[in-house]
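What follows is one chain in structure tokens, specifically the form predicted alone.
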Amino acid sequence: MPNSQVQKNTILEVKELNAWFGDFHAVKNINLKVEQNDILALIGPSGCGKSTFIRTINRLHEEVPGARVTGEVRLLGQDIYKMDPVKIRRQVGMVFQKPNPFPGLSIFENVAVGLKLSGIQRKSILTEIVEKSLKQAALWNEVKDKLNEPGTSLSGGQQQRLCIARALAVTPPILLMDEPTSALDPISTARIEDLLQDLKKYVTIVIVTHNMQQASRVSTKTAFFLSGELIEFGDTSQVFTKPNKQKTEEYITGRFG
């Protein structure tokens, strides 16, 4: 029989990638790639370098002071480390664990706001992109009637949606999530997971989670991580019913962690 598998594209791809905080080795030799419309779920105990991982993916690391990272991390096949980090983090969206609309902007200014740092200015583009941008994050309905209203006006969980949509305006093709769910409550969680299995047509996520059942809900591949390390990847199915590693196993039966 032919093979009926799609071929995918490749969106990201590590390379021995190690970061420090200092002399403290946060991310160990990590070897990995992200295919177009994946979600894939970091998971690990707390200071297991997760969060530091991703934010090497949108050069965030490098801001902190004594930071320093070595490898490569290659979106759509260009060495991030070698282009404009400007440049790079309207291609790489992120959503941080506690929602953070800009204070003093409106709802639609939220969204459009990295739309006018890319020279987009004419109000008909904005407009377009911004309701589309607030569908696309189920969003729109509950706002459509008061987009002149702060960003702040909203609950938690419309405001994380909201920076969803904010980071979805400009189109970036990885779209990065840190805990995005841990600061709300159960059915705000429930809407964003839910949003996330839309979301993949559109943009491929990685998302930083410590809830076990949340992985195994949202994503389609699973990286664990520990002590700085990449102990197991692969997808999320096999990860979860038939780990590879003792350490794997352990963890996400609650052994540990």
Contents of the next structure:
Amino acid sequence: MPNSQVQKNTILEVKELNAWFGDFHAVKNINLKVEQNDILALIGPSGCGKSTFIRTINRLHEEVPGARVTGEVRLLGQDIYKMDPVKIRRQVGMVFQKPNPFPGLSIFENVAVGLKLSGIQRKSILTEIVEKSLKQAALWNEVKDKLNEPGTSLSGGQQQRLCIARALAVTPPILLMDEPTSALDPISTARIEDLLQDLKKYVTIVIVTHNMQQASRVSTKTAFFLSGELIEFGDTSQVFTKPNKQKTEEYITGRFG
Amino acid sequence: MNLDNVMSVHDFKRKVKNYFMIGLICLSALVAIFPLISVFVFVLQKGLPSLSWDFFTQLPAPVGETGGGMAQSILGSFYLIAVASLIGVPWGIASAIYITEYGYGKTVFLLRFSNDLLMGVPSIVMGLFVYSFVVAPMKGFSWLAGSLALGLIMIPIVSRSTEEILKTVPSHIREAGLALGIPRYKVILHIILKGSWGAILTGIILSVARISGETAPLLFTAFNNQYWSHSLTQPVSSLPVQIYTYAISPFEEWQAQAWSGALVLILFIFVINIAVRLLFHKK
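Switching conditions: you have the form predicted alone, so give me the form predicted in complex with its partner chain.
Up next: the whole complex, starting with the chain shown before.
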């Protein structure tokens, strides 16, 4: 947003969040706030808890047997761990590392499925939302003449944009992206990075990335994770130019990780 | 020069060995398909002469009269398979869904293990089981009892094949469904099953092919019937049992018909297998 100094609303607030897989303490005592229309990039070496962290925000973490969470995650003020996970997930979209359109469903159905299975059956409404979501995901022009073809028939980059459209169709205020471009070629990656700049008009984004250039290009806020801890959190320009912590500097300059 | 000679002798030996092994492998492949081809040719020779339109449309003729057919057995087989599928398919799929989607740890191990055991139970034992728990209390052989025995045989087959297919659906597909705020049971029904329906259907049809030739479990459950029967509580004829009855009879006419029955049964199973492969294995 151009006038970023204007008072923004906090959309996501995380307090003393811890997550475990069995005995393994994967995420340790995280506190952070995300404001509306921010793009928060989570960076850090493999296994540092970034993915686990975002999976606590839509309560997917607990779907793994033996997984456990303590602490608070507030989405628009509501404590999500006191709510029905199904309802939470309708408000938190997610895009995965590998493009994963639902096999056996057409392009149209892939985008409509979230609405359809939560009870919206009116064809006219579905058509309208599918078109809108595909446009937001910058895929409409490429697929508008073949909406009935299988979603899996698209190229990798198109599939990932289809997955973004699928997540946007249920109009979540926040979108989680778990290394959304790590399985894509450079051109598809660039398209998705461009897309993020448009998307932040409608939705707040939390993106996990291994690619530091990507983090510095696309995000407004950056959080650096190491061994499950949040080492540094701040404006992207500050984290990348004058980090407060030595570990952060070592990581972003490529001394480890 | 010298080295070249050494190499070529070595090469020659290697090539001979290679051809010898390829020959052996081809031979074993032939040995494997030889029984299939010979059975088919033999049954074709024996069964084709007395195969006629009457065979498919007429009831058996009384002893001493020529003609007649196995119409009631063909229809009976369809009846038995249809109701058996109603029992075996949902049960098998439900068990596979539990194993892959809900259960974990020891429960899954136990379920899978009992499925394997169930698959290893001789089909005649399944017949005996149904005999003592259904036929005896109901005081009579019946279509229902026969289908129950066949259905029990289907459960582990359908369960195992469905499980194998559900296991190939990557977990991030399930997570993508859940992440859209879709309840787990809807993710399973509308996304996981929908995406793998073709493959699951293949498993179901192959299990139908498997039970359509079962004889032993029907001998004391559905028994046999020389007439049309359309009642779940009455004995019903089936191709395998009719073949068995005719094959051990002293009458040449009947024995010839048993061969025709065998041919029809084999063709049915062939057609099912080939159709399934054509329909679902193209991609």
